[in-house]
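A single chain comes next, written as structure tokens; it is the form predicted on its own.
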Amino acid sequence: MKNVRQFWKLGRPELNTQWFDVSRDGHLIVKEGNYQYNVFELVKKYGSPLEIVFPHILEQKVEDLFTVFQNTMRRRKYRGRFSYHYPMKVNQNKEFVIPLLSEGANLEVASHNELWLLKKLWGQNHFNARIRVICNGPKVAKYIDLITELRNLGVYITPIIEDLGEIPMLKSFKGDVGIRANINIKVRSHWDKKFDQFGTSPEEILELGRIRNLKILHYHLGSQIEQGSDLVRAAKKLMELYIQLRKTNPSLDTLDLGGGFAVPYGSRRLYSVESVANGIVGTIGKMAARAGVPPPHLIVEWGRYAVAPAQISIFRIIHAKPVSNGSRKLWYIIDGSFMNDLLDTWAIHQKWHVAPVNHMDAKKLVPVWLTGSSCDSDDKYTASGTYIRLPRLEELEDGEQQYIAIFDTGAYQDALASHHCLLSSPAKIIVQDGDITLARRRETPEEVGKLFGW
């Protein structure tokens, strides 16, 4: 069983699979303290396609993040504070946001509608005035009005100036503000930095002189940054601007380092939180000491880091068919859709960690590609041109079904989901403290039709 666990890359913290294991029956299981969940039994009860959310994974990821940064700051005698702002755009589902808030996360919103959800949480007493909110994204009038309303209600809320045209719009705002810099630095990531429509150049920011109530200097470097050293190098670049900007803006005391911390998606070890925290805190601390300025408070917005591993998506293999042109691979058709349910497959050619839910100990595996249930030729997953090894369907007993799990699906996929070919969204369950809660039932044809006016 140990070799089976290793083969499917389970129980490995560097791949975000430390919570997953294989049962004696060859089933995928998930551990939460003294609780243990058999994914095969869950999918037999709730059907497929199915999304399973594990709030305890969310909570542990955030706890680990706080622990690492606080220990690093203590060891290096760094006098600034660390805080984590969860970017709601990564996953706005309540079952993700509430556990993050409970573990001490602050929030980052990027639109009026996301901020409206925050107002709703405020009215339901889901968070208190100690929680801080950063507002990114273009500032349309109704967005600014809601920012002002929440500030007047006692929310500590900070709008970030995305470009110079927003400064007149925020002229009457009484609270703290931040500004986003578009720093000229090239990194390897899912991001086209040749042209970036957000942020203002350092030269233009410095020409502004004093910016009333300036509190935060912010940037966003990219998504899925491949090298941890690039995160440190970009923080150094932003700190150079921070030191210059403080000469005319002594109220400035915080660096928001944005997002970009990569998720390994079961493929290979990337870099650790410990190494990045040590590099950022050490570099910025030394620069602050040399410049004779207080070390800034630090914010990160690593959304994918926290929520991607907290959800897995389960699909049933409907049947198999040969791949044409003499290939030895097979197509395994799933009862869901990559274009609808896992859009990153098509949008950014995401390479997922895939494993069987049952028959994990099968002795005979076959190289396969996966294809979805829509009629679109792009609704497929070919593992970036390689293949996946999965159990042979011929080995199944009569009436038995083969299910697969796709890991790390908690980031962005729900927000980007669609209804191509009017396919229904997967059901969603929440698994926590030994209890199972149905958060979203599988849509009926009538419900999907209503979305399109039928």
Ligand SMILES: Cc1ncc(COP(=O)(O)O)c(C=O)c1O
Second form
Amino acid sequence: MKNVRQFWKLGRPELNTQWFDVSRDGHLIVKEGNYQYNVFELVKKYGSPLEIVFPHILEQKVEDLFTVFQNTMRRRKYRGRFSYHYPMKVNQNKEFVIPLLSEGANLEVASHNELWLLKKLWGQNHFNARIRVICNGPKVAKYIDLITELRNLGVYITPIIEDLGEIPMLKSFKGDVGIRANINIKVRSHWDKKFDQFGTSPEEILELGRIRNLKILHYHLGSQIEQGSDLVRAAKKLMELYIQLRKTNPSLDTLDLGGGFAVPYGSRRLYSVESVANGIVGTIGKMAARAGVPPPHLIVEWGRYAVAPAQISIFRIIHAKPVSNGSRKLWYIIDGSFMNDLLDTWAIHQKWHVAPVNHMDAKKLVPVWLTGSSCDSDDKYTASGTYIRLPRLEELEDGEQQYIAIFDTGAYQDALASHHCLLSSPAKIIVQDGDITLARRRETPEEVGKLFGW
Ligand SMILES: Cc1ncc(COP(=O)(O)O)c(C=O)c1O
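Following the display of the form predicted on its own, present the structure of the form predicted in complex with the named molecule.
Zooming out: every chain and molecule, the one shown earlier first.
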């Protein structure tokens, strides 16, 4: 059984699979402390496609983040404060946002509508007054109005100037503001584009002179940054601008380092939170001391880091057929869609960690490519042109089904989801403290039709 767990890369903290294991019957199980859930039993009960959310994983990720940064700051005698702002765009589901807030996360929002959700929480008295909100995204008038309204209600809310055209629009805003820099630095990531449309160049920011109530200097380089040293290098570059900017803006006291911490997606060990925290806190601390400025408070907005591992997606294999005549490789057709429900498979060729939910101990495996149920020839997962190995369907007993789990699906996929071929979105269940809650039913034809005016 030990080899089965190793084979499917479970139980490995460096791959974010420390919560997953194999039962004696060859089923995928998920551990929460000393309690465990059998994923095969869950999918038999709730059907497929199914998304399973584990709030305890979210909570653990945020707790680790606080512990590591706070310990590093203490050890290095860094006198600034650390805070975590969860970027809501990464997953706006209530079942994700509430556990994060309860672990002490603040929020970063990117639009009027995300901020409106916060207003709703505030109105229902769910919101702790000490919570802080950072507002990114283009500031249209209704967005600024809502920012002002929430500030007047007592929320500590900071709009970030993304574009110089926003400065006149924020003229009558009485609270603190931030500004987003577009720093010129190359990092290894899908999103390291030659032209980045976000933020303002350091030169233009410095030319502004004094910016009223400037509190936060912010940047966000990109997502899934492959080298930890790049996160540190970018923080150093931002700190250089901070030191310059403080000469004309003494109210500036916080660096918001944005998102970008990568998820291993089951394939290989990346860098650790410890190494990045040590690099950032050490570098910025030394630069502050050398320049004779107080060390800035530090904010990170690592979204994917916290939420990707907290959800798995389960599909049933409907049937199999050869990839082409004579090929040993098979297409396994799933009862869901990559294009609809795991859209990054198509958009950015996302690599996923895939494992069977049952028959994990199968003696015979076949090399497969996966294909979704829509009519689109791009609706497939070929593991970047390689293949994955899954149990042979011939081994199944009469009436038995083969299910697969795709790990780390908690980040970005829900808000990007679509309805190609009018396939229904998966059901979503929340699993915590031994309780299972149905958060979203699988869509009915009526519900899907309604979205298109039927
Ligand atoms: C401003 C900002 N902060 C944070 C994030 C989250 O990035 P990640 O999920 O890579 O940590 C994003 C993602 O696009 C972003 O635009």
